[in-house]
Structures are given as structure tokens and as C-alpha cells.
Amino acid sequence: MSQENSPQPEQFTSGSHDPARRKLLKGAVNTGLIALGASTFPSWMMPALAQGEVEVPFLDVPDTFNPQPVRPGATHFQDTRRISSFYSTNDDFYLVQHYGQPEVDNATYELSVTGLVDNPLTFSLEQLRSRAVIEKDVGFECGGNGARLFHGLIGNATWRGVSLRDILLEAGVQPGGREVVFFGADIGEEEIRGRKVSKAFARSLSLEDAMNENNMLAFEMNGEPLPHFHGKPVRLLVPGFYGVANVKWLTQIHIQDTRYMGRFMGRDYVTLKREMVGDQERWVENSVARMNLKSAIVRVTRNGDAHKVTGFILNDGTPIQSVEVSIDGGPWQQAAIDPQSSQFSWKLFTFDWQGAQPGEHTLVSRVTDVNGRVQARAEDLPEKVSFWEDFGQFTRRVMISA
């Protein structure tokens, strides 16, 4: 989750990005929507309210639910009912971190590559910026995002940076290297078996995952230098993974021959669930890593007698086959996905709700990928002890007035 938990005081920079400079329609191969040709999409309007359009309140949102603007020292989550653009502004993209928000001086910044490599490397910020630059639209959510926050620990942005794969190839990973560990400049005190020690925030990837060509070391977000609270000056970006993998304030990349077992890999961000292992039911643990297939309805609007349902999709980058909506337990009906969507962006969708009758209604969405995986019903997910990886179908309730 953009490294998750309670943020510390920070300097805030207003983020802005003009979607008009982006291509409105990307090729099907690049969008991750290969099963839905662009010709099937209607003329798309971003989900800002049109003239005469009014929001239909959800009955499942309590009066006490009151998302706040970005504030120093507070976790920030979006009010998903207010999503109004394909890109989240830098101030609205969710924020979570564990060890404060360290001040890193751009002029003295260094990133080192150490461990089982033939050529240990050190880069200044300017040296990184002088390399070939890549740009990607990437959206992700916190591993702890879910229904309790109406899926607000979420964001979507354009990122620019340099290829992690190219840097690892330049360093020359030795045959024994199997795990790549990413350390941030944010350091906290941990008590382990009665002893207090200083620990840097860190996460790791297998060498195979780290070498994925989509990974980048990002230094720009939505056309601006990476803001302080999003990891200035450089953060790791692993498209398709939950935000906790995207280490902020990145200072060291270390290659080793054993699995990394720091707090945020081995003890925290661990999903404990009951499932079948062969023919035995067991409690199984896994580190939060790749995002699960997920969709959620976040808005219902009315314009005259017409009603529109809006939601989002997130997953690990596997192409999407379809997203559907069911009203009051009725048949699944196909919704339309925003053609701006790319492989690793969030995918906003809309559904024209025909013939909505006065009274209370339930609405739910489900997404299917090209491998035939379908977003599970909440009741069909394994029993879990923690709230990590909340990706079951999310039923909403609304009241349609006469």
C-alpha cells in the first residue's frame, strides 16, 4: 500500500495531471482487455456528474463515515463515491506508511545495489534520471483495503522512472542470487524477543518477479517529481502487486541467496486462512503480494428516469474478459469498461440500469479474467483470521425514490 499504516507529519504538494494529454484509446494488447474489443465500448464519459445527474445515496454507508482530506500524521483513503477522473491526484492517491516519512535530500541521495552481484552499483538521483525513462499507468490498493473503508485505500496514476530489470542486468546477478530485497530510508524501532532494534522498512521479490520488465524505480507521479509523502525522491513500483510491495524512499537493492523474512514479509502483511491442502484442511499463511481479482460498485446516479452504476476493477494485470452487474440477485448483465484502461491501471466501468423501480435494491459486480477466474462471492472465500486481501464480491444497497 504505498507502504502502509500510520503516516507521520509531512509537506504536501498539490498534484495535478491533465488526462487530455493521454491517449483516450489504447490498443487492445496494451490495455489488458483483449477479450473486449474497443469497438464494444460506448462513448465514455468520466464519472464526474453530468448536468442534471444526481447521486443516489448508498444505504450501507453509515453517517459516521467521513473521509478527510490529506492530513499530516494520518492514513489517507479516498471516498470512492467521489472518484471523478481516471487519474487520482497526488493528494488523493491513498497513503499508508509504517515508520514515518523521512526527509531525503535530492542532492545527496544515493541508491546502492549490493549483495550477490558482479558489479556493485551506486546511483545519484541525477544518474538515475539520465537513464532511459519508461512511463506506465499503474493503479493499486493497500493489502488491507476492503469493505470496512468502502475500498478507499486505492489510487491510479501515471508513473515515470527507469527499468529495475536493466539495473539488475547491469549489476550482474550471480548464479546464487534468488531474492531481491528493497530497503527504504524510513526506519523504526521494533521490539523482538524483548530487545529493541532499529529496522528499515523493507520488502523482497523473488529474482524472477524482480526481473519482470514492467517494474520500475519511479521518480515522477502524474507529471510531477515524486511527492515527499509518496516516497521522494525514488520508490519501487511493482505493477500488479499490492501497494506494500512498492517500497518508498528507496535507498538499497540487495541480492541474496535466502528468503528475506523481515516484519513486513514474514510477520505482518501475512494472510492466515483455512483451506484444503491436498485432502487435509489446514491453516495456510502467505505474504501479501499479487493483487487478487476484484471489482466494486462505488456510485449510483440518476438523471431523470435513467440510472447509471459506476465501479472499478483491480487485479494483477491479467487481461479482463468481462465485468458484470446483478440487480436484486437477478441475471448478470455486462458493464462497459473505460477504454483509457491499460494492463496495470485501475479499470473504471459503468452500467446503464434500465427500468429501476422505486424501493430498496441490492447491486453487486463481478469481474472475470481471460483465464476464466471469476471474482468470488464473499461467502465462498476461505475463512481468514486477518483483514488482508478483501476481494470478495461487494454488495451495495440503494433506495430508488418514486
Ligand SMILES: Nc1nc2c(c(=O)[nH]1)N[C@H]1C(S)=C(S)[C@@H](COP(=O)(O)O)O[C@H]1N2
The other form holds:
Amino acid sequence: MSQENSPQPEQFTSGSHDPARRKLLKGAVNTGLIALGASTFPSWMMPALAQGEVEVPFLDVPDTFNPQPVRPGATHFQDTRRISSFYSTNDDFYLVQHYGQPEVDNATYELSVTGLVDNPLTFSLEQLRSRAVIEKDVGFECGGNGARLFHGLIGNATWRGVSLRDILLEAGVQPGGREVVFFGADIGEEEIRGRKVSKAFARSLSLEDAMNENNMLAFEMNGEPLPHFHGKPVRLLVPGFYGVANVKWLTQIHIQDTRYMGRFMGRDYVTLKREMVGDQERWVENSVARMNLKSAIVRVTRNGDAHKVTGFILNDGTPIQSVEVSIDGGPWQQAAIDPQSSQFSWKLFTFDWQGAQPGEHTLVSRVTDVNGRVQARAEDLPEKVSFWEDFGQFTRRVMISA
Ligand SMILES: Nc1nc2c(c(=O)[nH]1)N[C@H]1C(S)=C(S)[C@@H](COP(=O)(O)O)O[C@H]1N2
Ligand SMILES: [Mo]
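Instead of the form predicted alone shown above, give the structure for the form predicted together with this ligand, please.
All chains and molecules follow, beginning with the one already shown.
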């Protein structure tokens, strides 16, 4: 077995490109039976498996695909074939961290607000917790999520915390403050132009984006104190943005008058694609920011003769018009969106597949938002050489047994 046949999520930021991996996945056939999930989460639409219900195997998932339980320091991705509830559990919600998982002590934790502000501020955890609390369902995926992990770098949770906007208003951003930088407690050694330097994980937002009332400094996830791996005790949440914006182990917010250029703004999480700039075709880089309009089918189950297709939608919070499924290249048919969905949650959808015949089939979904934007086929998107922002239509192959 070639090493590339088995996805290595730890290495997904090291510059692997989609095309090679995709080629390998295409040829793979899963002949084994899929073990039936034992999890039973309360859910609007789907107990993990209802009585008599079985998973239908995907032919596009190779036998070597082997999702692991959470391990300290490691990337974790969900087995999306088992997504069966609106909220991901804190353990199954994916994990990505580039400089390990620092231990931050709640008792000595401090968040500082510095730079171009009238009132520099510091908060203890207790002081943050005593502010007005906001609560929101927010789902997101890593900007590097994609087909090779069957879109497993994903999760949806209910979060509680305080308003970032209120804190910035209290600090009083001075005229000229343009950029808000968020630093984590995790520090890595980076070699930049031949020099080794210690750098904290950091991301920035324009002042306008930072002032959005949806942004939260979160200290609770699904009713529990924010778990260590997800950024204990406080993380930033920017609803509608890719995961990289949601700085974990947050310790400093700094307002400055220039662009912030760090590895995770300017070198990694940078998409390079070919597109029209005015009337010129150019190669263009962009820093991964708002989530693109995306849907994917992740699960197919069978109960007697009835087949159910399940998938998810993620985007920047623009309301969704519809999500549709096409079987074997046939007409687009409407799927049903989970009514628990809210603006920034993921949106699970289900489709009742009538009259599925024994044999091999292809299934694909596409989502449309209220502005008429339609999820494109991957081959219709601009040519792209980086694997960031994988949001084209995702065709699945299944085998229906007689
Ligand atoms: N401090 C810090 N925050 C971070 C990261 C990191 O490495 N360090 N990784 C980012 C990336 S790339 C992603 S996708 C999300 C993942 O959040 P999760 O592990 O809670 O799912 O955290 C973001 N916040
Ligand atoms: Mo990420």
C-alpha cells in the first residue's frame, strides 16, 4: 500500500496537494462491511441508526481510511459517515493546532487588550465570566478540510462567551486603528529567511470584521468549560469564517494601523488560484477567511427498501435557499434541511432516495443561497494549486446490495 493511500492528517499543512490524493482515492474500492456505529445522540432527525437501519458503504472510501480517537497533540477528524446529530460532541469535534496544545492555568489566565486603544485592558477569567453572556450555535471547518478526509475536519457546537465588540468598545479603538490581531498562548519556532524565531499562533481581522456583533470570546462549549484541546480557557469565535480564524488559548488582542502578516495570514492558509482581475487573467493569492458556500453528502443508510442520504451545508451565514441531490447524473431533487439549523450552525440535510436499485450509484449534492449563488462543480471553479478552500461539489459512490 502506498503511504498516500492512507490519509495523514498530521501532515495536511505540509503542502500536500489535492490532485495526487484524489487520483488514489478514485480507484479505491471498499469491499469490507462497515462496522455499525454504537453512538446514540439525541437528535431531531436521526438516531445514529434506527431499528433495522444499516449504513450503506461508500465505494470511494478506501479500506485504509482509518479515523482515530482523539490523541493529545494530534489532529483529529470526524468519521463523517457517522455524523448523526446536530451537535458534535466535544470529543468528536475536529482538532487542529500547529504548535501543540498549551496548558493555560485558569487561576493565572490573563487576556490583555493593547495597541491603539484609549484604555488598555486586562481581564482575568473571572472578570470575563462576569460580563453579559452571549450564546450561539456555530459550526465550522478547517480551511484545509477536503475530499481526502471526506470532509472530517468539521464540527458544530453551541458556545457561550462574551461579545468581542463590547470589549473593543470598552477599550476605545483610536482613529487609525485598522487591524485587530489575536494571539494564542501557543508558541512555535519558525525559520523565516534563514533565521529561527519564536512566534505565537496569531490571526487578524480588519477592524470592521472584528466589530461584527456575532464575534465571541468563548469559554463554554456544549455546556462545558472550553476543553483544553479546543483552547481552554478562552478562544475567539468568528462565525462564518474558516476554523483558522478562531484563535484558541487566546491571551492578547492588539490593535494596530497596519496589516498583520504572520504565517497563518500570509504564508499558510493562503489559496492560490487563477482568475480574472478586471479584464486580465492573473494568479491571485487570498488569505483564507469567510467560508465558501459548500455542501457534501456524508452518510447513506438503508432501512428495508428505504434509503436516506445525509449531508451538511456550511457557508458564511448567508441564508440558504435550497440544497439538492442528484443520483447517477439525474435531475436535481430537493433535500430537507434540519429545522434546528441557525445562521452560523452547520445545516444537516436529508434526502429520501426512492426506488434505489441494487448496484453501484453516484450521488452528489449542491447548495444554493438566497443570493442565487450555486455551489459549483469542482471542475468549474477557478484553477487552484493549493488545497485550501475545497468547496466544489463532492461526488460519492455507493453500492446498493440486492
Ligand atoms: N492558538 C491557536 N489557535 C488556533 C490554531 C492553532 O494552531 N493555535 N489552529 C486554528 C485552526 S487552523 C483551526 S482549523 C481551528 C480548529 O479549532 P478546533 O481544534 O477547536 O476544532 O483552530 C484555529 N485556532
Ligand atoms: Mo485549520
